[in-house]
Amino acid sequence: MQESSSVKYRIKFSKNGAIKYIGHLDVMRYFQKVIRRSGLPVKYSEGYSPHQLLSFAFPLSVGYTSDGEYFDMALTDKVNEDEIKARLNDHMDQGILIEKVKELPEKAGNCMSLVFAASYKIRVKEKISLGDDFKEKTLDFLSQETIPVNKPKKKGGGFVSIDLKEYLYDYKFIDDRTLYICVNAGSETNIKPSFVMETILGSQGMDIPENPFMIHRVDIYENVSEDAIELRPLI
């Protein structure tokens, strides 16, 4: 039987505030009751348990806020971006945010299938004393042409030791607090920003108390060359 046809959009949002508590599953399930009650045309699954067709790119840890979360989303038939956008944030609660949408071509990849990088801000908390020379120290240590570092793995527990200079495309300080860094977000090579942060104030002999920083998902990125890194928003 062949599959009726559909349009692709993908959705780019923000998650800011009290929100920012509500794990990915609770939220996958919180813009499925969205959508439904914006009467969108959403398109859903065949079988005997249907359900709408949606693809989430990467899932945001409990605790961070964001400025660039996205899905992608199938409707049965074609609505104006601008509309969608609109239907959308006339249900959403405080705190999650309808930034962007876009019209995908027919073959288009899923947004979580394109997920190479993805660029936070780590603030750290005013309970851990920074010295003067924090910065500076921070940006040689990051300058390096190696950082040697033993990764927790996914999976299994243990280590895994790799180069994070390898996975570390940019970063540079905001305020004295606040460091950006832009890095792999990979299934196979994700790094999360926090243990870049643990890295840097372990190897200035500080002690990290729990839950010493606050962070911010500012995007996150596909690679778009073949031959190098030439990262461009998912959207």
Contents of the next structure:
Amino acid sequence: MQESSSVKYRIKFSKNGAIKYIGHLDVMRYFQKVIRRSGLPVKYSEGYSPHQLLSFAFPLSVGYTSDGEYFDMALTDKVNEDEIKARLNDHMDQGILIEKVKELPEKAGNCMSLVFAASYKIRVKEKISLGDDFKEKTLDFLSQETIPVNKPKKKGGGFVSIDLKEYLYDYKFIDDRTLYICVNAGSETNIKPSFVMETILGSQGMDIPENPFMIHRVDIYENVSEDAIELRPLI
Amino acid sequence: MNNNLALSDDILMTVEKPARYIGNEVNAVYKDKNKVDIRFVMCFPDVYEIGMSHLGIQILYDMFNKFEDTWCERVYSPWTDLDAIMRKDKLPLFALESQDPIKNFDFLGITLQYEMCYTNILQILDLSGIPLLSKDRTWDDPVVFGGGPCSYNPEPVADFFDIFYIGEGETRYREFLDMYKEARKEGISRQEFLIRSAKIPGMYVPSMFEISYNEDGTVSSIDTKYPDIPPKIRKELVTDLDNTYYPTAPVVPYLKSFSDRINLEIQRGCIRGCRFCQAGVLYRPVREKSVDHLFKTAIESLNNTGYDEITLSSLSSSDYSHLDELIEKLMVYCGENMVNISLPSLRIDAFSLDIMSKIQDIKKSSLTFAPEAGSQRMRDIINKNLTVQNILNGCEQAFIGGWNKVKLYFMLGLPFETDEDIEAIAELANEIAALYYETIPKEKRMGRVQIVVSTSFFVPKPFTPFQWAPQDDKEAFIEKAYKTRKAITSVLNQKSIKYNWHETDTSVLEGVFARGDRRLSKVILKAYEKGCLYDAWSETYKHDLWVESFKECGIPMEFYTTRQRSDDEIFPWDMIDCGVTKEFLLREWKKAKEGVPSPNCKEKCNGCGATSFGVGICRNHLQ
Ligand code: SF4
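Form predicted on its own done, so how does the form predicted in complex with the partner chain look?
Starting with the chain above, the whole complex follows.
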């Protein structure tokens, strides 16, 4: 049998409002249905229970909002990028919006393998009282040459010692309680935004209650430089 | 869409699966609350994923929201984690769509699908801040409605409800809501309103009835308290299923529910007349939908939801007259559109095997038979029209077709059961295994045949011929399960057979409530106060607390379960008329005793009484 043809697209979407409480797997299932409702000629796998050929870039934790989520989708026919965007958006009214659609070259790597860094806005909830010098102390802390920390291991408990500074690419205050950061998002070296803020609060001797932050992902980046770090959004 | 959530971010981030509480699902209905007259909230008193799998609520949700003056929303039981937080922080229970407190609604409708949800009803009322007892409510509280199969004997929960709707919901709500609007305009009392409600067909208002008891605890009489209250409430039913409400844009949950697909109801009712089966009586007579209507509904629903699977639902799909035509049409459409079809409750024969081989992976799927009893004698008693030969023929064809997994469902504790009947379960499983090894030569076998035998304990239900039958006690149940296991381990092919059996404690309690009376309301209330909740879940079921509650109320469970009932006993549910007469049920009970089966509604009319509705299959027998 001949491989049937397909055209790949990368989709960028935002996720805001109540739908932030929907987990990654459920968002994937949500999109499968959106795509079916939109009638786009999505490509399916072969076999008894064919599934749509979709691949998501980087799971977003439950409770986070985002303006920069991505997935790749294969269609059996070429469809205009704006039309894809409009048709998907026509079938969604739940707080997810398609921001951008881009056709990919045939040989393009999938979005998951490209993920290198992600940026976030972290807001410290009002239930934590911050001193007048919070901003200043935080900037001092982050501007050190090195920031040695013990990061919880991904699996099996325990910690690894790393230099946070090496994985922190950018930071700035948005307002008194909200810090913008851009950190590594590699599969092994991923830095959780909550970990960064916990480290900052910890360095100032503060107690951290349950659910201390509101976190918003701004974007996800690939590294387009071979020997340095040069970040560019996935599309 | 509504981003104004009732629960704080802190709470939503603490509880398991916050998606249960935020609404906003695809096809959820949002209206402007200032532009509607009636706020209705439908409740399935169990956790979200279970409630969202239920078709009945989706039908009524669709119907109510088609009424321009009504906004119908949904609520499900908060799981135990949120329950604890809401009690601690004194947060009121809210509806998913508007996130408004339930207390502010005009109506709270609770569907009663199984007896083990009764304490969850109290949880809903309690967390909403609605008085638990109907008699304590005022116009400041919603009118609390009950419906669903358990409302045919609603007596154990009678004190908690203002009104029960008896029968299929599609028919009387419009008239009822108009009456409600009128009543509120006139400014009549809640009591006066309930009296008016009781006069609308299908509405059972328990507070309008006085129950008296004999010294032995049985009911001596059922009387109405006011003049003009109809003494019998007759079931409501839809006469033309092609021309009524049916959702073509059901709400699609984000969370994986237990039914993650389109549910296409192809008919209502069942021709079979199994004597243990309550649904088979309650939904009489059988009414089929037309192929055109079903096909159209299927396509619209798939388009509106994006589901990639559709299931045909009915009590016995094989009895649907146009099944082959419907499936053929669906298979073409679904094949082109990457939709899976699933067909539960199909009889296993050449036709169904052929279809199954086309729509599913044989290696992964298993054949399901529900002989319900092991011996022919017992199957004649329960009127299950399925012979060993039927089963073996089906299996043989299936084995040749490549299947090698068989699931068998039985009941233990059926009336007049003997040890031989129990042993026959093992023999039947053994025979099926032997048949596999005879039919399939060694070199073609994919390992052993896998037979799974499951037994559940029989619970007699109201409105069945077995409503007179004594139920086994817990010890008898356990002994029978052990006997089954022993019999299975002593047959030749025991290595190919796996045996499962279900809980006993909950079967006893289910039996108490199934044929219970009003006096049980106080036991349920007590058990709830002691902390019983989610009794349908084995992990949260607290049997000791139930036993304590019965004891403290001075009510013996055995009165409701193991007691022998006389032919002329007045049952607590005798004010409800489901269309099938008590005389017919008694006739069937006597035939069961003699081991005589009855023909099904297609073969011959047994004169069950449902012909008085003048619809469905009964019309085929009118001269
Ligand atoms: S009246 Fe006859 S045909 Fe109709 S449901 Fe009863 S037994 Fe069946």
